[in-house]
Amino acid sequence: MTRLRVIIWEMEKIVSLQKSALKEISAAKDLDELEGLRRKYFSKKSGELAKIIKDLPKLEPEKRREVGQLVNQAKVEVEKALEEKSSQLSAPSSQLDWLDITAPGIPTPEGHLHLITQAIREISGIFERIGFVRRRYPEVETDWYTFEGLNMPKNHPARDEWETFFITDNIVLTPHTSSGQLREMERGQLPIRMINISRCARRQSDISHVPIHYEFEGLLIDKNVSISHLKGVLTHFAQEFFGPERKIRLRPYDFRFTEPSFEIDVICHLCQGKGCRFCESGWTELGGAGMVHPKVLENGGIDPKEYSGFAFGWGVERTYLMKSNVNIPDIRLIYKNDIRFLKQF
């Protein structure tokens, strides 16, 4: 056999031995079997790889270098496989030492809808049952739909009272859901019975205000609509949402987009109308309402001589806080995402 053929034969033998070792290691079922394989290949007296390593000095220098590189590589790969398999076979035993498979599992914590989502769904349901249709309109709006089209010209001082977030001179984060009124009128589908619930933005933050809050806007336009219809709808909502014992009142006010205009108050849920430190008068303010101003109807493409209507806009958070079973001293707590607080609702 020539020198080259001897070298090739030796190298093929080593490669074949490595493949065989890796295959047997992979198939090992337990640590005892794995230890037997370790002795088979690395025992000083009879280990198959150990014998080849032991015989390397007997080879000619040139042959020794080539065969030595290959056998060392095989030794590293087999040792690595033995260590990995040992870790794999040892892990389940160490992990199961502490596990009692008969013990009951730990229940997965259950979440629930945020209290404002709950309030929005309840409000929507009350109005939908009396024929109102839920709408959604832009939260980023133009000056026309937000102010001027609602009978609030550029020089009107009420613009300052909104403390609006202006993006440009003509684009704002809408401060009230009333901006959806004109868009609903422009649909041209009369009569209108709309409930619009959306996020609004105002530059206010204290115990009763947050910069980003939710409002719900009601709009009803039809022939021969009167204040009696307005009061009837709002009384129905108050008794459904707060309870049959809660009463409301209409207090004259001034809004540019309604005429006449009213503030809607509800009997205080703490003192039931007797007067306390929270309400002082026995009543707490819910929000604004009134008969849609003829100018607003015209801006929406509706003839005020043929149609009339009413509108109201209230804060979802503020309305929710008026419930008899709710006692939240600071409205900002609602949005702090404190699980200890939210899980109460």
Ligand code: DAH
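Numbering follows the first chain given and starts at 1. So that the term is clear: the rigid core is the largest set of C-alpha atoms that superpose within 1.5 Å between two forms. A quick note: this is a predicted structure, and the numbers were derived from the prediction, not measured. First, how it differs from the form predicted together with this ligand.
Relative to the superposed rigid core, the position of the CA of residue 47 differs between these two forms by 2 Å or more. Superposition on the rigid core between these two forms places the CA atom of residue 291 less than 2 Å from its counterpart.
Core-aligned CA deviation for residue 331 between these two forms: less than 2 Å.
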Second form
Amino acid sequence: MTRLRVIIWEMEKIVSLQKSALKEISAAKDLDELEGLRRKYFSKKSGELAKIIKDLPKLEPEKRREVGQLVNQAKVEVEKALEEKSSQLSAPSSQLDWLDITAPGIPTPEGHLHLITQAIREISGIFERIGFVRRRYPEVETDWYTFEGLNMPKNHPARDEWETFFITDNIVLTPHTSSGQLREMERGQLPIRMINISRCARRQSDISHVPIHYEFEGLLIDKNVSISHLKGVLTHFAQEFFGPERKIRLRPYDFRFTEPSFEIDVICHLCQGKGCRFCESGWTELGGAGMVHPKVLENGGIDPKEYSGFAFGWGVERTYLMKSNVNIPDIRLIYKNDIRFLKQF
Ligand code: DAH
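Alt. form predicted together with this ligand, vs. the form predicted on its own above:
Then the entire complex follows, led off by the chain already shown.
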């Protein structure tokens, strides 16, 4: 081989070593592999670039200069690549390889209020817009506010309907929000326009009852209040909550704390009043109402000769289930807390 060809051969070898070193380094997947490559090219004994550097003194001076220059340049490049790759693999930013900050994000699942919380807000909103004030009275209550003061003396058979949990002879888990009526009257601020929404308990559990449910109680007391005011407020509520096509009717009934008393029916959402298997009569029952009994007004410290009023009250869950677009076959599903069910509302 002529001198020139030897130099060219050496130089080609260096260039191709540098090329393959850079390629291997950039493909290295971890620090161990990178360390292997460092040894392959630079270990004192067998490193491929190290060997050429070590043998430089054996070359003739001119050859040494050219080959030396090239091999040093290759050494600098390869070492730089090793260093860069090493910091890339060890820094947390190594994860940036796969991180594409321009890719669309994964949307966080969005929660929503429980359907009964939504219903309570809707109901209180409807009454608040016509001047009623939201209240919440005790859920553990005395016999007086729950029964006796509402004209249901001890041992009166009417009490049976309330399926009450007694804590002691005198303390109950309130079975209805009517227990808030006297408490509201005792505030001594007339006129009264209250909407009391809170939790009630009864010894009942079947497809249309849960042991703990929410009720809302309206109470309006002022001068010259009549049944037509009651009917107007109830119609307003029914049309806002159920839709303008859902008529209501008042049916005579008996409650001890109102006189006269009514049950309120709303036209059935399934048959629109024609009568079907669900409602039979074309109407479904919403709840109770009536003109506040003079004795109850007296118990609340209000003069029945000067003031009169009406009251109404019924369950939030039941009312919600009677919306036309809601089809829940068992009221207890509402409180099972199954996300698959609740998600739908
Ligand atoms: N509290 C009654 C119940 O739980 C419903 C009721 C009837 C409330 C008549 C009233 C009313 O305010 O006037 O069945």
